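One chain comes next, on its own, written out as structure tokens in the form predicted on its own.
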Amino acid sequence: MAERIDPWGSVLIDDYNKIIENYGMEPFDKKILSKLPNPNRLMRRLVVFGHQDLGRIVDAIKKKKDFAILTGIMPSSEKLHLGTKMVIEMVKYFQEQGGKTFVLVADLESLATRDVPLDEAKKRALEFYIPAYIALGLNPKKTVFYFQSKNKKVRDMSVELSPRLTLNEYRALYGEPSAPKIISSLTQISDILFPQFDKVQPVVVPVGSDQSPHLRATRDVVRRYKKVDFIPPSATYHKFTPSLDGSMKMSKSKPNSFISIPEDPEKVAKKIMKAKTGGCDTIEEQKKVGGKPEECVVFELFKQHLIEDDKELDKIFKDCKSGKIMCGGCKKKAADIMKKFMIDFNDKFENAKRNISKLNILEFECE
């Protein structure tokens, strides 16, 4: 039996190999891999994993087309987490190949799936997740903003579409549907497309593998809709960040073993401390035998968070493998480059905050 993954699921996938298999992704290799300009850490360590027709946004890059880009906000919380930092970094790698790129903010969804009054959501929108975004990353010049609950043609499309998706589909895609998660993911098919509205371009979505729903739900219904030549959205699918005790990707169920943004520096740090490495028992025997970095959470946040520089990296993983280095520097190193991390975001958002005015928020006529 394929192993599910959805939007509203917590799992920490065992082989990606078997995900790119039975959710119709392509591998992220190092074929494509060389026909991208400058890729970013991402990519170069193959954190990303799978992908969807990327060769349509690198031929336009190539050839400087138009495309866009697509990602979300969904207000549910005051906390973000180390998946949405990844996602960031991947829309800002396309920003800057000159991507025009679209945010959401799905006070829809949140009011469907989670209860989040609209006059919340946009309330969390401004104050808290559209900075923390910018703060990460995120180019508000290079920027669109818009709230599903204002944006009529996202509606009104979502239900165009919906006849083009059956339940029987809908229960492959996301599992056991209900009411309230069928609105959701009939909305975030149109989301995808929005950048397509007003003129056809290819839109490649950076996500978790947690949503490849809506990817293969959107890309299904855009071959059956035929008054409009969509293009099928593109996507690159990264790996999950695994939760510190190394039981499953990073859950805020489980607060000790989760690293939000932002979080308290000193808190992250003694979080760290404690994290799953893979080292020995004793420093004699990891000294003689050496540590397995690759399981080792540690590792996997310097890999895919923490360390820039490939060469410093590598240097790290034959330390380790070699008894050279013990688990408590490794913890060091990575606590005090998050505390880091942390102090400098906060600094971002407080300066994205002030700026909140200058964004490029749609403004819909009124209905």
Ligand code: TRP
The other form holds:
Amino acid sequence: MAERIDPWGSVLIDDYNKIIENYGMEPFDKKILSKLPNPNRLMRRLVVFGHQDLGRIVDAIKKKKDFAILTGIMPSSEKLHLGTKMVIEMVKYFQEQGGKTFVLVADLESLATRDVPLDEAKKRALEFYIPAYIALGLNPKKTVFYFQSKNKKVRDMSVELSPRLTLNEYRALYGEPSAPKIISSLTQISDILFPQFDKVQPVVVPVGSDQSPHLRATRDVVRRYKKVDFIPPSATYHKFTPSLDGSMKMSKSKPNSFISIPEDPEKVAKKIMKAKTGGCDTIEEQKKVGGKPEECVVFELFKQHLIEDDKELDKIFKDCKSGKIMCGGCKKKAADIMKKFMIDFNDKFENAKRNISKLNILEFECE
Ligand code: TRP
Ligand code: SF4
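What would the structure be for the form predicted in complex with ligand TRP, rather than the form predicted on its own?
Below is the whole assembly, all chains and molecules, this chain first.
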């Protein structure tokens, strides 16, 4: 497995190296990969490109010591995207390695930054986000859920931590500081530390690189907070799924290039049929010189989301390069798999929704 590291390359690789450097991450490479048992698709293919202190988690897995996984739901709009799918796949991986899982609803953050009332956030979480996370593979039986607004310990800690970061540090981390941003940041730092409140233990937070400032802030705070010897949080960072028009990141402002979850299966298939490929202008030319899978959005979808088997992915890569397969058939294959994914998601979602009353949701409000 180790030699298979990014054999398909990526035109975006320089950007990710820059992200690693600028954000002080460690590269997710062969070495760390070889230490992780049964790495999932995202890890094997280096879609997970960076990490922080993952060695601590590797160690806990190996020695069967306690560790925790934490992720947060921002209940802003009732749509997920492929990045959320990757977060859940990483949570699921660590969950299967024995980590205790915490999933929080960032209702204080959505109240402060998007003016979403708390009862509305609760409704969205229970009727949409949590069932959707379960449909994406989160094991609810092994997960503790909480709402930021109902977790007195997290709220108290966010106040206690407030003197540990200066306004200049906020500026460096998040750009121009504002009260909502500062409140949300302090709450998120407390969220990330919450699994350690009763007993210190390694915690891994799988995120897209946009969340890395929160992790850096938490690590800074941990260094300064002397009352408890918190372990600095670990993180994994995964790449963006490119937009169907070929730009780096999917954006909701371009709905024809954006795949959301859920989505009408027929519509999503149509969008994929219009995606930018790495193919040639004419079939004759492509048969002669081959396509460029490393510049192809459809191939990136196969690699990140649609094809589980490495050998099958390899074959598409080679057959594309040698001009054996053409983009029309290739897009159709991607569209069919994505359609199936959306249908399957809907079934699982409805099922999870029916069982929502069985969840383990923490309440500290009245303590
Ligand atoms: N800020 C996150 C978002 O916008 C939500 C969040 C809150 C979170 N607390 C967290 C994510 C802790 C990871 C860990 O989606
Ligand atoms: Fe992309 Fe497939 Fe066309 Fe190759 S054949 S460029 S992988 S769509």
